[in-house]
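Only one chain comes next, encoded as structure tokens, the form predicted alone.
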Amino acid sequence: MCGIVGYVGGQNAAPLLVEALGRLEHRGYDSAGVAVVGSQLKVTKRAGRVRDLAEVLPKRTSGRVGIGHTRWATHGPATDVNAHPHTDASGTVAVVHNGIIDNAAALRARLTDQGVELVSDTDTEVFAHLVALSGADTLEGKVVDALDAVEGTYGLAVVHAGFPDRVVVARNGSPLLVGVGEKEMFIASDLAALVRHTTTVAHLADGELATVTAAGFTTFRRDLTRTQTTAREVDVDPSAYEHGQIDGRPRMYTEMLEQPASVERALRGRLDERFATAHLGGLEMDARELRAVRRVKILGCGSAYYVGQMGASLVEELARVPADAEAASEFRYRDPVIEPDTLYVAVSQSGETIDTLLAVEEIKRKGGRVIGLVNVVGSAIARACDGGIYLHAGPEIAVASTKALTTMYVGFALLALQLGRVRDLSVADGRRLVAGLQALPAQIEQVLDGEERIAEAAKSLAAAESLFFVGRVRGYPVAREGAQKFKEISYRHAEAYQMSELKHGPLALISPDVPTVAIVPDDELTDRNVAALHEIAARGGPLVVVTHPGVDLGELRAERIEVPRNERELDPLLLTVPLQLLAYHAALSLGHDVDKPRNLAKSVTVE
């Protein structure tokens, strides 16, 4: 999603700006723009990529503050006009937005009415107005003045003219970061921006302002009293964020072959082999807590949601209690009820989703106890939940999640056998999964070894308009997951059905021109799922099998990728990556940029 930056110090801003802002680039974005106070406010944007804002960039813009933004777009197109930062008429401030401003509508009409002229389609440029029309004597005040008026979600950044030596900033609802240099200061919706000049880093609260000189920072709430929120040091390696293709592969090629790796360290430390179980300290519960649990909900977005589904049928499996997942941003909209006995989990990379985030909110709300599965330690959600488990995964930067996502699995399977284990899982299926989790990495790498074979599937695939993947039981969300990671970055439609039900509408759609991706397991559904395959191939469908070595597919033509026998309840995450190099080389063989896909960002912050 879009993406802020600011910096206040000694050295000269704007190439600094551009510089933050080329990496955030995996976010998502369609405009960028800086504004620098220097003797007067400048401001520079331009539709497109960072390198076109660089280009158009006059190479006198200079001055010690200023604020920079990467837009995707949520009102009006993206042109230059509507890319950020925004400013009044005068030209004397000048705001950069993450969120959505949700009475902008009324606002702009108000602001019309009192004579002002909108130039823009956008909502945050309202609130540059409002800025300039506020009668307070400090920048501080003015800004709340502003925000008195705002109903919505907000990570911003605001420069005025008048007060040439500082940032003023506000979070509610989008993540904001300060980071603290040697008599400098940066500002930042996501770590990736700072790490290569600081790693000391404040992350504001909802409801919090903050004000940036080079001296350092004071934070507030909107009534002006001070709050205590102090940087502290984040231990993250800043190689592990640089950007761009790594030895002439893009990002996400690099992250699919760093997951056996992310797996160990999510697995490091966790598994106890004594007692046949997985410790995970940071669910703060004990285990007659851990008892009283009677449900577990997931709530998760996109590939957090499907890899969710695998993740209740996990608890399902193993500790035989109640599970289900739901997309996070319908839950709080149908008024859930919330259960006292219920575990809910948040699940996302980021730990910034907002979907999620406000899930959680409205959980906690109600006094339900809630617990994250997140990558970014100190993200919002991390911060808002009551305990939970660290992926471990490392940065990931392209946009479709791999690493992340296998980790989010393992995540799952150390609660599942955690639950399964104070409850009535034996001891000896408790070693024959914690042996599997223990196997995974070398399996991991068996199956991304068998690229070459898939790679030539891939090509096949990539010739079709449409495509349905298909599974049953632990293969649907699986089914889900390829479907997903096909259509986001091949920009191919694919559809993810049950296989139980092709023959209550899908098979019609079933032609020589429409390829189906087959999950099909060694399990207790195999002669039920072969069956099914037939129907597809007696339509003339081709076939991509995913399977086991050894699972009897008859006389069926159909290309076969097979990956290695897990335990039943783990195979989901190796029946997974090969799906996702399905994905990757059908991108590649149409040209596609794999790790920035259209219309897509890494980080979705606003609802």
The other form holds:
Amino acid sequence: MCGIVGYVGGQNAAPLLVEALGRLEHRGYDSAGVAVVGSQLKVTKRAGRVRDLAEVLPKRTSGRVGIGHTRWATHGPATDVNAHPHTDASGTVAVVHNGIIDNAAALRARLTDQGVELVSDTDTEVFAHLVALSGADTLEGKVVDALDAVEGTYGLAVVHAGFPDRVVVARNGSPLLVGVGEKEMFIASDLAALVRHTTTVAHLADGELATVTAAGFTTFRRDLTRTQTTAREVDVDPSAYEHGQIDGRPRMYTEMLEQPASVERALRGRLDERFATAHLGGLEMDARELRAVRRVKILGCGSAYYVGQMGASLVEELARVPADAEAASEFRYRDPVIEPDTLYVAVSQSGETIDTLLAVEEIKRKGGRVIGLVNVVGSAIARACDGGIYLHAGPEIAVASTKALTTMYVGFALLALQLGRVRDLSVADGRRLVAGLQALPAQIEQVLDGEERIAEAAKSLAAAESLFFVGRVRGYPVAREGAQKFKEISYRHAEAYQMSELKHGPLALISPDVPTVAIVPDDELTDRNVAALHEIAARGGPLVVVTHPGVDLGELRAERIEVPRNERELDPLLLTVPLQLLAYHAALSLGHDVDKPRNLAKSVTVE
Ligand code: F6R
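Now that you have shown the form predicted alone, what about the form predicted together with ligand F6R?
Complete assembly follows, chain above in first position.
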């Protein structure tokens, strides 16, 4: 979603800002703009892509201080006027903002009464006017005055023609990072925009502001007292953040192919063969505390929620602790009961998803303990949790999550194993699962090798306007994730259903035009699943069955996709991988841009 960049230093800011905005494109946006402070303040903004902005940016835009933004429309449509930066009437102040100002309507009314003419539909514009109207004699004082009037979430950056050496930034709920260069400083809402220039980075805390000049940065609170936030070296490979296709392939494709390596990384150093368990130091919980857990509640959004459901099954099966997953976006709105002996687990690739972050804050406010399964190191959710497991998937650029998802699954398997082994899971079962986890990277490779056949099946599915994904128990969250992936990049209606529930209603929709993708592992439920497939076939429904070698489908006419066997409890991971390829090839055959699906953003930072 929205992205912020900023620069203060010795170089011409405009090209640097445009380049940095290009590095945030994967997050999803509909307009872009920059404000540069030179002899005067110049703002250029445009609905459309960053390259459209680059085309209209006057060649003579010069100045060594500036801010930029990619906008995802919330208040008002994607137009040039609604794009950020926003300015006051005199064009002295420019502001870029991520998040939402909740009391924008009241502030707009107040400003209008004071004779201010608002030109955009946005909540952000009010902020520029509030800064301009402040009587404070420093930019910091003006920003603080404006912040005192607003309620809501924000990461924001402000420049002012009267203070041409600085950018003032503030954070409350939306990430903001300051990158330290050689006599130059960078600002961004996402590490991806900084790493080409620097890997020495400070994360602002909620409630913190910073003054950024070419010489460095200082952080402070709203009462102007100093804070001690410092920059640290982040351990990342800048080349992993490069955008665009690799060898002519979309990023979703290269990220799917990376899964044997990313799963390997997620496991590295965490398995203990001798004691047949996992070691997750980041949990910050000893065996006594782990034994005291009476329930596990997993929270995430979208695909992270579906993997959370797979994780809940793992916890129940391996640790025999009651567990369930809930969409964080629902949980946070229902005044949830927080229990002291429940372990809450927040799961997120970006570590920024606002609903998941606010769910974590709700749990903490009520005294609960929450750990994070998070990919982006130092992200808001990772920092808000009491402890956690980093996923080590590496940067995920494509909007449709693949490699982060499979590492989330591994994170849950490790957690369930460790929880199980401090309780009743036997050494023999522990060994079995350790070996199963170790086998996963090579087995994912095997599934990926079957791409050609999966691509064929995908083409026939893509022809249908509507399809079902069905599974039972362990297979149901797999079906949900498969349907999610399919619909988000192919734009076909794909509905996930419990296999057992088909005959309670949806069977009415089965016909030769409505194919079904069925998840049928070789487990204690295979016979029941095959019986349900016969019911579909009897109504003429075409079938694609994702299954294990040796599963007898009898006389069924079905397209069969096989994945290798592992331990039954770990089946969902390998069953998920062909569904990624299925969605990918369906989308490609329909001519869609799989890396930037319509209407979707990589990080959902608004409520
Ligand atoms: C689907 C997808 C989304 C995300 C969801 C949560 O492919 O990417 O459904 O899983 O928006 O995002 P994170 O994991 O960043 O919290």
